[in-house]
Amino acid sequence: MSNNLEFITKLRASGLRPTKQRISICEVLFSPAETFHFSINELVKIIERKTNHKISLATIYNTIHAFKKKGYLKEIAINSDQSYFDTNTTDHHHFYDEQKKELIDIHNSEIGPIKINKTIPGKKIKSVEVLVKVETDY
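Mind pulling up that one chain's structure, the form predicted alone?
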């Protein structure tokens, strides 16, 4: 709980009141030594397992989306029905294992240069992030 002040600061910066439930969400998201990927439904289970708290889905959903909007989390859309969130907000790429429903980081050093030959008038490229879908080779 030594990070409570940091969590309260993140919550307030995201426009959220620092409630006990939201601080528990922060503990799960921002305390691990390594970054991780999750869906909202997976996060519900992780929170219940790690904190023994039952937090409403609406509170988790609203907190995650406020953190995403503020830049504390990154959303990776797998398809129109499925999104994952990443606690690593740096530009990087991903493998998506379709059988395991799992995202795996690919670091920039593991991908060669990417060349985009098309431009959109009035737009500039903000970032390029590759999502490589994989399946078990039988």
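So that the term is clear: the rigid core is the largest set of C-alpha atoms that superpose within 1.5 Å between two forms. Bear in mind the structure is a predicted one, so any value in this text is a computation, not a measurement. Numbering follows the first chain given and starts at 1. What changes on going to the form predicted in complex with the DNA:
- When two forms of a protein are overlaid on their rigid core, residues whose CA moves 2 Å or more are considered shifted, and K54 is one of them between these two forms.
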Given for the second form:
There are 2 protein chains.
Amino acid sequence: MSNNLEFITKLRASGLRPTKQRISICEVLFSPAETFHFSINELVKIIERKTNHKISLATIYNTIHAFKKKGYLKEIAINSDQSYFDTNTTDHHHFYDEQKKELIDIHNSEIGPIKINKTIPGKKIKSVEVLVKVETDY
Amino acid sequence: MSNNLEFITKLRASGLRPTKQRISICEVLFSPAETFHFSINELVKIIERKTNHKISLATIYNTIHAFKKKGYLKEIAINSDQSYFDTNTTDHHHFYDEQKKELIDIHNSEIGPIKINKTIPGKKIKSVEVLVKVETDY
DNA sequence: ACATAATTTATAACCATTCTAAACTAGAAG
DNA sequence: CTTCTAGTTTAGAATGGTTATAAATTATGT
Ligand SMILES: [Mn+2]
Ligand SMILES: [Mn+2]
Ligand SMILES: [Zn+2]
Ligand SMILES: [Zn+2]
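Alt. form predicted in complex with the DNA, vs. the form predicted alone above:
Starting with the chain above, the whole complex follows.
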């Protein structure tokens, strides 16, 4: 409960006041050794488990969106009824298990180069993301 | 207004009764020379424009889901607040313009082979989809 | 024509997300 | 330290896409 200095500094540097809610969310998101994927619902549960004071749902949404805008989180393109977020903000790709609703990273080093032999006049590429749908086999 | 025979046959072959609602939706979806992408909202507007009798929203959802289950439509994985569907059911990929919310096909012949050098024990690959986000440049 | 299961429909329910506007707070200034 | 103010949090309402419900309608086999 306090190498918060790092997070306070990060928040301040981003023009975000280091409130106790934001610091708690930073701890949950950015303390773990490994990056991870989450839905807002899952995040709410994690926060409830790891934090004593309650954070309102609106604040969680606000904070996640603020962090996304600052580039501290990525939103992942999955056909789903809810958004998924990723604390891994590097360019990378995903396996997605539709039954388990589980996301697994594929790092750029684990995938061959992707050649797109089609251009659209007046449009430029912002990102290229590969989604590999998998199923658990019996 | 009647090479419906084709659609009636198709529906019957799928175990779906050829109601006038389903036939109308078939006409809208499968008559065009080119495949296309649509959201349910867009489809509702197209149906209103091209059809005289009204089709309830519930029926449109029901039918689209039935057609998807039969493999006549694909649902496209886009991070968005609504589902997109595709009358192109072949394996292929997409450009996505987030501002215009516009999808453009990338056929398999227009993209190099995708090599995934990572396996997950107990899981097998069902599909590999590439989403290329683009922006209109000024 | 009749019977029956499938289908359609209006409407309510659901649920993730966003909005609102009032209460609270961090940080700056005096 | 006190005051001021913009930024933040919050509960609750609103939104919007989608799904569920259950009654009316229809397709189809007999
Ligand atoms: Mn879906
Ligand atoms: Mn979104
Ligand atoms: Zn990831
Ligand atoms: Zn397509």
